[in-house]
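The form predicted alone is given below as one chain in structure tokens.
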Amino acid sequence: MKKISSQVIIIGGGPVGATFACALASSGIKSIIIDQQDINTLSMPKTDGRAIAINSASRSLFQTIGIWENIPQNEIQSIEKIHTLNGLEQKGLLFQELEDTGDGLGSIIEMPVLKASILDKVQEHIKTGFITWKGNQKVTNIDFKDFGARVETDSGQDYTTPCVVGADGKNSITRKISGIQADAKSYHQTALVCAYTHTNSHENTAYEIFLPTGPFAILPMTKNRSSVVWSLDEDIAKTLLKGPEENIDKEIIKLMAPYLDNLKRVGKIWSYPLGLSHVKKYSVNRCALIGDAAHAIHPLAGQGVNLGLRDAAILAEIIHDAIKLGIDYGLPSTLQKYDAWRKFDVSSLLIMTDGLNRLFSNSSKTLNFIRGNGLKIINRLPLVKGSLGKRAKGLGGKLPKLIKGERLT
């Protein structure tokens, strides 16, 4: 079978991999996406219960490469305030938009809507020839050489490229074949995810309530709905899931009741095991990792997908700049720039969210005193609070051009 070549080969066409392909295409770089599913199947995604918090940085990226305009505006719910509370206390830390920009702190978009909108843009680039989608194929081997890489799939097809990018999730075959090691641990927590309608307005407000059993998040959605992400000890979650769903509803409604009225669940209750992982390096010769293939984070910060989208923006810029200068962008010396840019940024966020989860997810009276007073102190320090708010919006640190609203030209 004839070998197929491309400037970049992307393993995995999920939201991060597909966005990366669009970022490359917007700067005139061709890529092939290899995925286990056909694009037409993925373009009609089924609900998985998740409502994704898209921060300001990711929104800017989407706007720059033309994805944001594909998202139906009536499917986007803005977040204007975030309350962070210690237990059920009514006093806590409040983040809110300080400048009257109208942009808010972020947006909530349901995962099926987000996937479909990204793939709409992919389809546009497929028509122009800048993206090729090879679906219903599973990668079986990748041969990394000094002069390039060769990707083999179970269809018998061979693909060659100067650079392979793994965007194939937390069980990444690209990571495994490349030999990149990752530190990983289980939180021994399960996230229960569901949505409720209510009669009063959520007022574009999100809540992060730290309970001894684990973080409890309430996210505003469109159509007078709110999404819940409840991270529970896995044994408690298992017991709840074995019983009637009405018992889970009672517990969740009890926690939501101080903020929302006449709550009724819509849809099913979903559950996801939680863990942390982070690669020791983001690239090797001819290969780089983005998204969950590179890192997995606790959902309490709402930054999982956003971190992957930032990976995509940064790596697209590095590859673009190398091509413009006539440099081999698959060499370790080029991809090391991506490593250096991402390692500290991601590590610091992983450490922060891991520490917060351990600090707040326990019933220690001493730690309860420390965390309660800690939130009060931060609330009185505008500079610290402002820095945390900026990080939540994804606007801290060195920003890639696509997030700054600048096209790669």
Ligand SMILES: Cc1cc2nc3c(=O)[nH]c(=O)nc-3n(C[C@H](O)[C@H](O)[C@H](O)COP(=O)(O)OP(=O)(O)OC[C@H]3O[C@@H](n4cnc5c(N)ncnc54)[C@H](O)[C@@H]3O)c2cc1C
Given for the second form:
Amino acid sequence: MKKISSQVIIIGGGPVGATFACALASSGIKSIIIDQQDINTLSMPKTDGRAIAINSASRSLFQTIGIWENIPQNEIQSIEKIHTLNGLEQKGLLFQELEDTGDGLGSIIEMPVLKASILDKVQEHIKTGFITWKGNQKVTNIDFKDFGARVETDSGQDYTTPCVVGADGKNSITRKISGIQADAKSYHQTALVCAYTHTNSHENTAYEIFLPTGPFAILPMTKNRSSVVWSLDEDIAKTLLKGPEENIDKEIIKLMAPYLDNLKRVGKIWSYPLGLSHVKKYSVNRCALIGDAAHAIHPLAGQGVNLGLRDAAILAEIIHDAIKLGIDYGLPSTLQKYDAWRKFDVSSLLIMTDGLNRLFSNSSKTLNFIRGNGLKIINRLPLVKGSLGKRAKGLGGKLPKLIKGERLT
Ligand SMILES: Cc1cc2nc3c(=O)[nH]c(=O)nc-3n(C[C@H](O)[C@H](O)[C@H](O)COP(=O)(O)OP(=O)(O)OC[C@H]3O[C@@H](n4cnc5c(N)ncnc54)[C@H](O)[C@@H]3O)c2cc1C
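To test you: the structure above is the form predicted alone. What is the structure of the form predicted in complex with the named molecule?
What follows is the whole complex; the chain from before opens it.
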């Protein structure tokens, strides 16, 4: 079969890989996305229970590359306040946008809506020839050579490119084949995810309640609904999931009741095993990793996709700048710039969320004293609070052009 070649080959058309392809296309760079699924199936994704918190940085990236306009406005729920509470105490850390900048602290968008809106943009770029989607194919091997890479799939088709980008999720085959090592651990926690309707307004407020059994998040959704992400010990979750769902509802409703009235679950209860992983490096010769292929993070900070989208914006800028200067963008010397830009940024967020989970998912009295007072102290330090808030919005550190609202020209 004839080899097909492209400027960039992206393995995985999930939210991160598909956005990366759009970022390249909007900068005049052609790519092929290889995914084990067909684009039409992925464009009509079924719900997986997840309501995704999209921060200001991701929103800005989506606006720059024309994805934001594809998201139906009535499917976007803005977050105006975030209450972080230690256990069931009613006082905690409150993040609130002081100036009305119009974008609040972020937006909640259900995963199927998000995926469909990104893939709509992919379809537009397919029409102009900047993106080619090769679906129903699983990548089985990649041959990295000094001058380029050859990607093989189970369809028998071969692809060649100067640069392969692995966006193939937490069990990334690109990571395995490229030999990139990752530090990984299981949290031995499971996240139970579901949504409830209520009669009073959620007032665009999210809650992060740190219980000794693990973090419990309430996220405001459109249509007077709120989503719950309850991370708890995997054995407790297993026992709860074996019993009737009404028992889980009772526990969840008890925790939501101080804030929301007449709660009724909509849809099923989903469960996700939780783990942490972070690659030791983000690139090797002819290959870079983005999204969950590079890092998987505890959902307590609601930052997984956001981190991946920032990877995408940074890598697109580095590849674009190299092409403009006539430099081989698949060489380690070019891709190391991506490594250097990402490593510190992601490590600091991973350490913060991992530390928070360990500090709060514990019933020790000493730790309870530390966390209760820690939240009070941060509340009184506007600079620290401001910097935490900025980080949650994804606006800390060196920002890539696409997040600053500048196009790559
Ligand atoms: C309970 C929960 C709540 C979360 N909440 C948030 C939140 O509020 N905010 C946030 O930012 N993040 C959140 N996340 C994290 C977020 O869901 C992930 O970070 C995100 O889905 C990763 O996207 P991705 O595109 O990197 O990978 P994936 O979505 O895993 O996409 C990978 C793609 O690669 C394809 N693929 C895989 N292997 C191959 C192969 N061999 N050949 C071809 N194709 C292949 C797959 O078909 C898939 O399309 C949450 C996660 C969980 C579990």
